[in-house]
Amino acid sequence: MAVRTVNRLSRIMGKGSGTVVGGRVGMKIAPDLVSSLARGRMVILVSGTNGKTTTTAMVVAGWGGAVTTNETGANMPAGHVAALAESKVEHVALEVDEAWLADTLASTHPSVVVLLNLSRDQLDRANEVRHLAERWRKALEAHHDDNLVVVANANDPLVVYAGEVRANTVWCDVPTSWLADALSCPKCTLAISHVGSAWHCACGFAKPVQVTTTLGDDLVIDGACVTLDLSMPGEFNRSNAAMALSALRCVDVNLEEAVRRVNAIQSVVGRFSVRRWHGHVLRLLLAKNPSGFAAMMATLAEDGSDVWVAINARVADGHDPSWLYDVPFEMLRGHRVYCFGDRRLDLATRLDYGQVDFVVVDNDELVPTSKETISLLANYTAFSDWLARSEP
């Protein structure tokens, strides 16, 4: 009751979305509140550097009916407490920050854990990705519930390193474009060899052979073949969907019905939504790190159209914007890029090095109106700013 009351007061007073502060208050009163609220419920956890929010939304939609979830992306214990306290529904799907997976695994006793990927993120405060892979591995190794199913990306060596310690791991062979953070073996540090979709190290560490899920033109899960026809763009979203549907298959959800529901999703918390702002029509795309930007830029048409990019470096984004130099902005050559946000000059400098045509926007009102839908790529707080200032 205290959690729900504080959250509602927070919303009424305009102090936030009411998804964290009540959880913090609740955990002060009862430190084991996550565990007690999750007890007796069927829980699916989703973690990884990119795609957590979208994949969790796909799990919720595919499950069908009422599902308890942290839909706003508050993915640490306080957000989990708020979500679990707000709804008593038995089925639970929680997005989990990758650094908090070990704690959440221990407190929620999930039926399924989905491991998407690991890459560099928020350099001023995030752990090195190999350290996160090691923490995942130790947490899974120490977990005593033999019924736990791990649904893991077989194409990410760091995820495989973490997930291989569980006997009950469902391996998913899904397209994974960003492997720049897993070029050397997490076991012996030698270089990993990549041939097509296969990978291996001389020490014997290699991509799992026994995969349960494969994604090509069709999606095959445990021998059952279905067609993914997503309403949202991008090969990465097809991979997210394959992982979400594999998790639902593990809890006996009808696959064909789940696919139909997932195919119908058009946006997730404003992501991929089409909005209007001062005569412009914008398609909002969230990208928060090098791998996320690479995936989003791959969805853009090669038509020379204008592209808007907004970059901030506030608390939620991470204060260090040097990650911009790891983003393959060269993919935007041929487009004219309008630079928005607190760090628009940092972005412009990076684009200049990448020989990308750009315009620094100091006054939004001077941006020429386009008749076409403009793709706007933005990191966390910049995305929130544009979502708030635009209209459906």
The other form holds:
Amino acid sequence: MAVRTVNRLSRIMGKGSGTVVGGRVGMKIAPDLVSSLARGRMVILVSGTNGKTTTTAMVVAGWGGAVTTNETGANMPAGHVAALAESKVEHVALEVDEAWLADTLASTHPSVVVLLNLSRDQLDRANEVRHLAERWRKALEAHHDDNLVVVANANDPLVVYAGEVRANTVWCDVPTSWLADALSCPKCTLAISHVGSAWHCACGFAKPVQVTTTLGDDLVIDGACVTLDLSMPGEFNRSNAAMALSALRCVDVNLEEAVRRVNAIQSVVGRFSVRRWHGHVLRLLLAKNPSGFAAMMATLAEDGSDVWVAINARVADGHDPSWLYDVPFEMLRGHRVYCFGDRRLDLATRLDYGQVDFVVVDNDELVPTSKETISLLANYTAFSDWLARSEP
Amino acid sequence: MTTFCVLYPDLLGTYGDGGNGLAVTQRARRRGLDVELVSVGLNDEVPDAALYLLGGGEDGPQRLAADLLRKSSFVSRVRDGATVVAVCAGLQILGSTFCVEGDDEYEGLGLVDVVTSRGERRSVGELATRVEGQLLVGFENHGGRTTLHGGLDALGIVVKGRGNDGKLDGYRTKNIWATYAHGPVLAMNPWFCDEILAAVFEVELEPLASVADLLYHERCRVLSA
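The form predicted together with its partner chain, contrasted with the form predicted on its own above:
Entire complex below, previous chain first.
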């Protein structure tokens, strides 16, 4: 009750959407609030570096009916408390920050946990991605509920390293393009050889043989074949959908109906939405780290059109933008890139060394208007800024 | 043709360190210098190069990189005068010993008399050091405490952040530059990049205006505030 009152107060006072403030107060009132609020409910958790918010939204939509969720992306215990206090609905889908997976597994006793991928992101906060994989593995080893089903990406060696400790992991063979953080084996540090979609290390660590879900032209889950026809762009979203649907299959949701509902999703908290700003038509694309940028840039048309990129390095983004050098921005050669955001000079320098045509935008008003829809790629707080300053 | 070589980016490339190779190569080519940039993978031989670049990495990969370099021609090439820029884990590997995975001491390459132990806490944040009157800016993220012995010179004096030990950052020999600053450091500090280029080619270089100058001045302003 207290949490809901604070959520409402926070909204009335105009401090954001209310969820994080309410949750912080909640955590102070009772540290085990998540646990008591989640008791008796059917919970699906989603974690990973990229695609958490979208995949969680796919779980919610695919499930059908009312589902409790942290749709604003507040994915640490404070946000979980806020979401669980806000709605008493039995079905719960929560996205979980990678670093909070162990705590959230213990407090929510989920039926299913979806492990999407692990790659470098906000290294000033999480430090080392291999260390995260180790923590996931230990958490899954320590989790005593045998009914937990892990739905995990078989093509990401760091995810496999975590998920292989469970006897009943549902492995998903879904396209995974970013492997730069798993070139050296998480078990023995030797080089992992990747051949096509198969991979193995000399120490014996390898892609799981028994896969439940396969995504090619069609999606096959446990022998059942369906067609994915998503409204949202990108191969990565097909992979996200395949994993969301695999999770729903574990809780006996009708697959055909779930696919129809997932196909209909147009955008998720503004991501992929088309917005207007000062006479420009913008398609907002969230990309927070090298793998996210690589995936998002692959969706751009090779038509030489202008591309806008906005980069900040605030707390929620990570203070260290050195990851810009891990982004294959060379993919944007042939486009002109307008650089926005607090760290536009870091971006411009990266583009300059990458021989990509760029313009540093110090005054937004001076950007020439174009009739075309412009793709705007932005990292976390820059994306929020652009969502707030633009209109539907 | 002069060869610049990025060593084991698969192991030592955690913090955008590949950007150092990119920046130094671009700044050379824009001055008409004929440079090729090669990357050495886990199963490759270390080639003959005028400049070697080493980046930052996590514990396991850092240990493997040290083992691979120990077995390679790298140490003898550096003793013969090849230039090295080493950042973070790379800085530690060139020394006598470093710590990985808790407090396990691991043998480095012994090219410099440098010992890295586990720091009391991790050093994460902006790093600014004064190097002979100029500011070197970047970002550090490491768990090491590094001490220099045998009269070895530090690269710079810490103005903000921690570096080796809160006072000094990195080290400097005739042909080795080492720092805890990534950024990547050569992209963010054009003067530093040019100093290394000038040393490799043994020439004086004319200034080269680029957007990196604006970035450098912005970071200096922010970090000096």
